[in-house]
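Next up: just one chain, as structure tokens, the form predicted alone.
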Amino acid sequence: MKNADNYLPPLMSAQEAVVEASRCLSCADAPCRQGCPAANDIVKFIRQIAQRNFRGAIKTVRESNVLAGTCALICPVGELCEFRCTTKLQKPIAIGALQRFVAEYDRQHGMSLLPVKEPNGFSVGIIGSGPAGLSAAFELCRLGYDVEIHEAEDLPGGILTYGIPSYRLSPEMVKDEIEYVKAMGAKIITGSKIGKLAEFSEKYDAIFIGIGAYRATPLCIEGADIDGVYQAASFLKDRRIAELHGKPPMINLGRNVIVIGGGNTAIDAAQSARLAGCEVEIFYRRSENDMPAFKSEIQSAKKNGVRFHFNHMPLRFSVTGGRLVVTFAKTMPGSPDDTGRPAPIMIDSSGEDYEADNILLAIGQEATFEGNCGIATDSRGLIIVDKETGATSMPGVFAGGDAINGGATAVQAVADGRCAALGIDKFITENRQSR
């Protein structure tokens, strides 16, 4: 795996898209839509492609998902919509590729905006410009609200800009879809760190929190603070900043890299290290079937030379002869834990040593909002919300995305943002009528 230039699959031609769309059975029960967290009207947009109504198709997608092109590139379609499609067809419709086609078509021919209602005189403040925040802003602008997005980083996009490697997601697509949200009327203020929520909320009629889950879960074992041990999320962010500014990365990896973890961040870090020319091994404390990473990404990593070690739990880090050493204990599955997966049980505490030049930790991430001010959270620091409206325990404050689930898919964050936007509209409307 020497470069990422050809990593993304080739874009369909118009003729290829029409032929593929014509295979769709237009199922009345639309199992594909049931598999989409954003409830995208897949049957409708595919039918429009088959009729060569490409503009109509992208509008249909954006009715439920403003980040149509972004999600087409990074959604695990084989585990969502396309997986459901196999209930009716032996070979599923290439839903992700078709959605990407119409998104790219729209970019090339001038992105067409959806209708926006007249301004209603109410304002909403959004904290975080990741997929949840962008989705909420888009829906609220459509409903006539004055929307301001506050982003702590120098560039908007959240995990789309700073967390997902460019070999998976085109930075140009992200930039253009952010510009689309701005064209719909949203204002984005970068470098804006929110202090106390109570003071911030005084400026707006409602608040949406979409801060993501950016704080790495600490690994509390001996030697975790040794030089050369990095958080995988920090490594990925460093790579993206270097690419965005055309500068060398701050974190320089050696020849041999060990990644510890089994989620998508672990896979992204491993693949990025392979692109940097490293030999990479992933160690995970459970079995392959219990890995939370997308199956398609796991297979891609294997194809690109990443080696996997399952049922290995880290015991300690140390340094021998100038090289990092990780001591792992082998594990076996025990009773299900609170995730529903078998908890790893250590078999042999003596452990086995593996050497590396660098170690990347990807054992999980937590949400943390310094301006919380009493909003109810769970044991992981995730914000507790009403699933129907996105409302938090504080009236007028809503939340969605990784801040409420600890890290799911971008399309789930989009769905959360849209749900909360509708919840905000209902909240403001009811309060206005009661005055």
The other form holds:
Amino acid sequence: MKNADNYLPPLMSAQEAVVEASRCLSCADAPCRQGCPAANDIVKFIRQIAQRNFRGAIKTVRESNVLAGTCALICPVGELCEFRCTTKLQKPIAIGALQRFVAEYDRQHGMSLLPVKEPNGFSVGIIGSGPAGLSAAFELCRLGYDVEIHEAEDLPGGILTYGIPSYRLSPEMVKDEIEYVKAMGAKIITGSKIGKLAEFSEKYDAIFIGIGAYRATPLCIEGADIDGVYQAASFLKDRRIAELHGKPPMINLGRNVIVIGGGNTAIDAAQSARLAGCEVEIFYRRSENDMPAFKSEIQSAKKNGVRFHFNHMPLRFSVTGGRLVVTFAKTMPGSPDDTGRPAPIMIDSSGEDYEADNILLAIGQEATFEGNCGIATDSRGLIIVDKETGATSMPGVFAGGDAINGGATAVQAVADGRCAALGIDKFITENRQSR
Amino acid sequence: MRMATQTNLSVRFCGFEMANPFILSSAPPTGTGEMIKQAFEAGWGGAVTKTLAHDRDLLANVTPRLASLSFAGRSDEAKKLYGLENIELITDRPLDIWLKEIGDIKTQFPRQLLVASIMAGGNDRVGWQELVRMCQNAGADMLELNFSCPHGMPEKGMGMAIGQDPEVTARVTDWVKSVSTIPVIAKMTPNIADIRVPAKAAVKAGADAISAINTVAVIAGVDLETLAPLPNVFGKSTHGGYSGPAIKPIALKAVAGISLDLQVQVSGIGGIETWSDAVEFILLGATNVQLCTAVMFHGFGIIEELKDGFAGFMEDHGFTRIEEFIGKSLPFLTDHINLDRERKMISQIDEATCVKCDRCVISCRDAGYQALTAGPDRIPKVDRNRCTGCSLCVQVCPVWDCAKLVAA
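Here we have the form predicted alone; I need the corresponding form predicted together with the partner chain.
Every chain and every other molecule in the complex is listed next, the one we just looked at coming first.
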């Protein structure tokens, strides 16, 4: 195994944090905050660090984001808060690193719980314990609700536990922040798969669905079911399960691996394969600029020796002499498709062959909710919600996270969970008045 | 996990139960009733109005009114302020408008402490007593007597001209007390050999509390192009009042001295920017604190961080009420003659965190006792026989907790 340490920069010392925080200009109506989906009060928490009030700083972050430490590690800060930092005078403030510093400080000094209101007698059932579900649970606990999270897997955390590789997200941080949500009062029931939503919803005053987007978008080309071709998400999950239980992984990759896709799952899979000692190539059907993956992750993958082939579209998989062969066609950018990016147009259909021992597919995720009975979804199975409240088409049922957007950031899921929690509170308060 | 706690930040000052000890001092942030309301909305525990006077005593302001001592910083840093000089005057708004605003504020914010700062001449008994009656009738909770403005007003026998003369200080305080029905705070100037003398005169004359300090009389600098001192008002300049972090140590000593010598509540002022500054003033005897310069730079919103950090300190030390630690650091103070001369400490450099700048070596060589030498590895070595434990190395070391003193 290659050393995973060089994927994360070292934790700041207290002095480094205070000095860095002291550079912050404390802008009015701060642009950094506008760049944060969770609307983290960045100026305030950074000023608290500058004043050495580290416990106050972490509490400020948790006011808007219960997964402060988790997001500090995996947020694409270069595309969010730090990207917006007023940089005419100086380089951006290391907001992510500062948030990570106070989150670690909090873990080492006994995590500070935020105040909760008196129990209000209402209960909310949450499906899924990923970032959206945890965030909704935390906000509802603060408001005095009785909260039960149902998690189908053996362990809570959703994508944080089963998706994101440990080289960029410390499992200890995830575990502690889940414990934090539990300490705020949320009950987490693992191994609890929801059968029919209608029956489930009878037990609660409101429901929040945060089930993520786990169904891999199928690649409908010749040979997609050949042995040795895996879904990247399954590979990542297998790695995490192996780590969590201290067992060898079920999926063992050969020396040469081809990853197909341009999102964060593709990059995570490529980097994980690289860490396992593989030679890794990523093929993507559009240009580098059109990749949905975070720029910082793409750079990291390049630095770690992952090779990229842009404007390559897979035509078929086959086996030749015991090795897998992928035939790729070259593409060129066409007119914009419904995502706003140029559609890839095939240049010649004869294709070019690339050999590999294994192939990992990461061409997109869709949501699937087997227990669904009547909630409006779009063509990808994503739940349609009211943006202001997180309300679905079914009264009393709310949703957020990847299940509504198909796969964005953890911090977006946190923001969705919080938004829906406030929507649920409004719904229940109004209902109570009309009763 | 640490359970969420609700720290009680209230404190009793001259019989008034304040929600928290943070007060806006008499200065530009309290320049209008509307601004004071904004501050109360943001969570400040109290405010002292910009100083009110009879319309006949008002003087027009000049431009500019500010100059500062700042650290330019590195090329990738913003400039940082050490101290701010101002030649701003007391309010330039008519008294009747102010009196109406005082009533408005108290109707809307009955639980916040509203102090009317007032000023008249050292010989103007009627003027002082009229101001007292008008302000208390308007609804002010307390009065603060401005005996300390260091620029402009002293030339008219007001402000610092009163605070620098204990006799006049006592006389005016007595006039005020003879008609006041609400508590009276006397605000002291540091521009005097011993601030305890006028403070004592005011207390003897009946002042219910002392606020200290007002600004320090200074010249912030000279413009090396025009050769005019700052601030430059169309080719002329004058000294002003200095505030901000630079004056905090001066204010701490004043507050400690007054607290040790007099049985009186003190409102601490001078260079308070953070919760920890506020804690220090209270540990040295202040009951509450007043701020201005920090608000001039960061706005009313800093009250959030002030309260939060302050509550964190109380939680860490197990204090449940501010009264439990007012003056708690005063017993440590003694005369120099009483300090321990027997025990010694010497320097120790932490090799793990040393950045090998060897600044301590230069300082010790040229301004100390030649006790530090740098070897080929550039890590300073301490000569135990030469080191006298002055701590210059600790002061110049750029790293936290690298150079420190240990038992000899």
